[in-house]
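We begin with a single chain expressed as structure tokens, specifically the form predicted alone.
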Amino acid sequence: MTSPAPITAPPVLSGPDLALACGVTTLPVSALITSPTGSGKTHLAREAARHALLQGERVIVTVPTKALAHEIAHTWADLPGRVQAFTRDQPSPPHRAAHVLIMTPERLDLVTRRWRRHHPWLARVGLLITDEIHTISDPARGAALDAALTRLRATLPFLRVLALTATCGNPRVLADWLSALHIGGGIRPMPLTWTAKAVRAVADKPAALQRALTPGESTLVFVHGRQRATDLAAQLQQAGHASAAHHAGLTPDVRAQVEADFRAGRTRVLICTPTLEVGVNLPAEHVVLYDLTTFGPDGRQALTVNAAWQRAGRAGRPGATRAQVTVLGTRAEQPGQYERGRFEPLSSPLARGEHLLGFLLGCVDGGYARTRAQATRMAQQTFAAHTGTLNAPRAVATLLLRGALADHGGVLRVTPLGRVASQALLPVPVVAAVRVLPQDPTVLDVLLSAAAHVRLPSLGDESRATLVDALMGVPSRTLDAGTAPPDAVIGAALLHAATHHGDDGAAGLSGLHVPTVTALREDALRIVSAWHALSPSISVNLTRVSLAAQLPPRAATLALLSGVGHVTARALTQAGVPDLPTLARTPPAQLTAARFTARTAERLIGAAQAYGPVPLAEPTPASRARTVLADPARLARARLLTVTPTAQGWTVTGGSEARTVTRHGDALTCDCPDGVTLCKHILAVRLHLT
């Protein structure tokens, strides 16, 4: 008699596993994956695309970076389909021919907003795979997450989404968004170990990690900043720890070789930014988690449970021995809260300031809405109003009042300011700046009014007074006027320096990294393209020819023509001719000498002489109002100043002490201390004269 076979327990399936299966990836239904990081959550989502692709739809993936997305589309190359990611990087739009395309939410909200123009291959598209749907919750961005999800599902009311995230406190509300069905669970191959550790202060940090760090084991260190990275890398390395730098602020070749360092052994420790929290993928054998608190859109914020995870999923490197956490926190920022896990309920913050204004301006600029209730059933149908409340009705009146929308008898018509926009992906009042240039601006004129609406990075004083000192000379009306916003000017200063070294020029003299200053020049030249696209203009032009190409102006001139890039202006320049109207004075053989050919040099030739007069002609600086300029901090200073005359000159008040400033023939002399030729006083009676 044999004995009966053992019985053993089916397999407890939970998370990616339970997805695959119960049929997830081949099944008509929209899901929510809940699952931790390396559960297999991406095998999922790949399958799923695999799936869709034999089916004969095209699939769309949203990432949280381009960096990512390119990594996605580098990976996912095998699958039966043309994969492609979809950024501002790709030379040409790559979706006609793709049949995977992966981008970025940004990306996806200006596509919903042209869906029109992407209807022949959007309206192929069956499935939407959204990684790391957590990002919804972020403050600056998660909005345009929320508007393209919202936007996309109207589009194509037969969309499957597959959602995934390792870091969710309401995955039922989120699931109930979705219309989609929820698994959760999942295994790590690797589970965490978490360690708290209390200093007495911030202070206290650096000799803690290095306390904390076991030589020769991969570490990641999330820090908040970039200078804090760099500093953190120095100290390590000084202490003997092979360490390196990641930030969003180093270029693309040498953050690729950070990462094979890291990758490859050869770099150890690795201070980063939240970068790495949602970007490539770099695991490691311990994450350290040392910046707990941050200064965010509103003030002084703690880091929170679902970011320290995310972090934290990084640890577990495959084919290690151990997957270890370590929180560095003082007693106020309870490092030893983020073990228990209890994430944070997902919200979005599509309903706050401008972003209700934008995800409206859209829904009306891609047809979604032509009246009010109409406006207000796609607002309604937003993550934002499903998690809180958001008044659409105001938003649309502040829109009409803006200009914006127009109102023809209760139908909503976007205006040529909000079409501009709305493509723009800008708020409305910064396209609206255009109206309020200068008359007959020169082109520092535009770049002081575009930069009054960019995000300035943080420069160091010495910085600043080089970068403004180089605008002395510069033809300005409103450095003249002496109107100019300090920020502003520190800001144009560095876009002055830009178009005429480069990024890399720029970078080296404000001290800033090249990718800092690529970002706020391309900020600036969206701001640019849209004020030319509004209220085309010979300063608005040029100013914009001259951001794109990283030209001075008078070169930029050259690039006006069409098919002339930065690349044949320099030729052009280095050949002798330094601007548009020169060229058209240019013999042939001057520019076949300079290895154009004889047909090049004929047709740029012929095409200067068609374009007409460049009108370069600029006002004369005034030596008084750049006197002014040298000191952006101490003109500010100075407005806030009031001036009363006397019969001896004026006196100055609403600083420590009441101040007398005199007049000895055309110089301003004053009783204060400060040893200066142009002190704030003598700039405040100045500012009082003009």
Contents of the next structure:
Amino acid sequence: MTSPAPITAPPVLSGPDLALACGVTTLPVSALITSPTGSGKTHLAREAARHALLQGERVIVTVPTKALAHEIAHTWADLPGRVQAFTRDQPSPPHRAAHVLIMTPERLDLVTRRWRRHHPWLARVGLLITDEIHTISDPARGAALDAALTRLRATLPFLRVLALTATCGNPRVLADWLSALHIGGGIRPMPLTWTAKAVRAVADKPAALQRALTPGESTLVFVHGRQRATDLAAQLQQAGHASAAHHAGLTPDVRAQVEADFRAGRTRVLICTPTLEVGVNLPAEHVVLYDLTTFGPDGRQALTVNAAWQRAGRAGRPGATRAQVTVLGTRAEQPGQYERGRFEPLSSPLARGEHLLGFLLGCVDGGYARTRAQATRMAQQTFAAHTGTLNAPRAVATLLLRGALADHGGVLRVTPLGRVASQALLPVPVVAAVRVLPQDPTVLDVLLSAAAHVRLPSLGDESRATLVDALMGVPSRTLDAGTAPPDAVIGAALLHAATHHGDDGAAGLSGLHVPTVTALREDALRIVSAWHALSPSISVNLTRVSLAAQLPPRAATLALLSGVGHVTARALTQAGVPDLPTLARTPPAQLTAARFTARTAERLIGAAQAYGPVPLAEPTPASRARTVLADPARLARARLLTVTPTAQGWTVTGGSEARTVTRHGDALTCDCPDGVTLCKHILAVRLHLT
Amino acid sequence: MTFNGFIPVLTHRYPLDALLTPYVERYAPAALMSAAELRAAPGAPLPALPLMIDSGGYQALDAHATVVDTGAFAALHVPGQAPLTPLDVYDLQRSARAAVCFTLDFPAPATATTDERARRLHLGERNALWALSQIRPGTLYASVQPGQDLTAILAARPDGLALGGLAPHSADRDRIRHEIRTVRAQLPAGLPLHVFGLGHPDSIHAALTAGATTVDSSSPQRMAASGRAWTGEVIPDAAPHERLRLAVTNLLTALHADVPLALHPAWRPLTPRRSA
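Cool, the form predicted alone is there; where's the form predicted in complex with its partner chain?
After this comes the whole thing, all chains and molecules, with the earlier chain placed first.
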């Protein structure tokens, strides 16, 4: 008698394994997969994309950041189709040729606002993969994802959605909204081991961190600020740890180097900001949750369980022997609460503030709503409405009041103002601000107005003063009138520096990170471009070009020519052509001597001659001298200086070098190299005399 | 080249047709366009799928249209338009690389006299015989009307026949079946029979079961434009994207295609848990 064969229990499947086993990648249904980081969601998404491509469909993938879009485009390049990131960095829109388009929610939001234009390719999209769908709860960016998903699903009747997340407290609600199957569970190949360490005070955290680190172990330490990351990394270096900071303030090259060093083991401890929470794939053996409290518009806020687990999910490098998570917190911060993993329910911020207005404006602009009833129907399709309430009629009324929409006998139409705001993804009042620019504005006036609508990074007093100094001789009716708010002056000074010295130079002058300056300049550029679209004028256009090309206004006039970008404009400047009027008078030989071809030289000169004069507004120096004292930022800088009377006039100290101011009749002159009629030293003397 | 089943009609005139085109390209075996439409929008992009190019003879139903005998063939004169001759139709079909072409016939409006009706039938037949004697730009179907003597046309060996004149009787499925069976009985086995202008799913079913090979209509879009789907869904003030969804639903219904789950009204994988 033979003994029976042992009975082997079938494998228990869950998460992505279960989804694959159920054929979710091939079935014509939407699916929400909630499973831990590292459990195979990305593999599942790839397989779903592969199957869609083989069916002749196109695929859209949404990811939280542009960097991730490029990374996935790179790693998915072997799929049977053209895979491409669709970001503003692309030299030309790739959507017509690409089969898999990877983009941020903001880009998809914009695409759906122009769905009729994109329809020929968009209608071929059969699958939307939306990674990190929990970001729909993000107060700042979640509304764009909600809006984009709502519009896309309305546009594409057959669209299947594959939504992926590791942290979602209300998956049934989310799945219901998506009309999707929900498959949860899933197993991490390397289970997380949590350790909560309570400290008596926040000041004790650095020492606790050092005790928590194991030499040689790859570790990510999550903090909330760039400065904290930099300081902590330096502190650990001094203590002998191979550490570095990783945050959005690093230039792409530096960041890539930091990541490469970490992957190669040259750096063992990376102090990172939440950027890495949804950033590039950079797993470690050990994750430390260092900052458990944030300070936002609503005051102190505890780190959410969702965010904690997103960060913790970085632990568990493939092939590693351990996946350790250490939570450092005071007793008030309850570091032990996170291990339980009770995720918060997701909800969308779309119903709040300007988000709903922007969504509805985009719906009218995109042709989704021509009546109040249609607008309400669209709003009811959002995740915000699914998880709460929103007041679409009131939002439509606000848009009508602001002049973004017009009512023609019950039919809603988007006005030129509304269209520009919608396409620029800007609030209506920001675009409407072009109407309150001073009459005959200068470039600096435009910068001052734009700066009032961008979020200014914090700057030290010395940096502020240095930046504002550069504005002393720059023509500006707003500055002369003394009506510019101090923050706007600082913002404009920063933008002015970026146009004259590039983002690098402005960062050096201000002490900011280069990407911070770049982000500020790009925000201002978006506003000024919208103004130019709504109300074109030479000053606004010149400011737009100046911001885009990072060139001073005079050199930027060269880039006003069609087909001349910043590279050519710079080359012309180096060839001794400082501006457009000069180019019109330049002999072709001068350009050919600077390596322009004869044909290009002829074309450029001809285009400059055809362009005609560039009328630049410039207030008279007298009015500047008279009223500039009213500007508080300039006064603040001048007050920092010390004035000492001498036999020849005055010695002014406190700046980089001592300067001499002398009197000639009623006029004061200074020996500083600023070359302006009213430098900070003369201002200081005037203050001294009064 | 032959097709089977429902063939949607596309024009360049309506935005909804442009929105529906990618779905027609994906789900339909071919699309039907009119030579008159092609002439009205020269250079406009054509759908990326095989095309059946109708002559545009349906314009003869215009109360002010006249049919002029020019000798070798007959031309259609519609006020405000250049005359449409079989030669024009031939050129348009060839330049559009039509998979299936139709000859220029002249359906008569209900108000036409018996003599005019007979004259148009005769001239339509002459056009068909002229076209069938040329080098064919593609598979060539001769356009005929109910009750017409098919002897001469069949002798000219058309690649198929196209029966018009049934659209006004779309709701009368018995008549549809009768007229199609009558024509089918005269045709050699295997010769394709196309029927113009039937879009209601029941009419399509009646035509196909009676022996039609293909039928065409723009009904999916026209229904959707009025906010209705054959599945019973009605949206009184449908927005463009909603009309598109209704049109896609109608298209798939007309094609007797499987409706994807995403479009199926019963598709709710979970019990809704809507908050207030």
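As the structure is a prediction and not an experimental result, all values here were calculated from the model. The term rigid core refers to the maximal set of C-alpha atoms that superpose within 1.5 Å between the two forms. Numbering follows the first chain given and starts at 1.
Visitor: Once the two forms are fit on the core, has G56 moved its CA by at least 2 Å between the two forms?
Guide: No: G56 shifts by under 2 Å between the two forms.
Visitor: Superposing on the rigid core, does the Cα of P28 end up 2 Å or more away between the two forms?
Guide: It does not, since the P28 C-alpha is displaced less than 2 Å between the two forms after the core fit.
Visitor: With the core lined up, does the C-alpha of V643 move 2 Å or more between the two forms?
Guide: It does, since the V643 C-alpha is displaced 2 Å or more between the two forms after the core fit.
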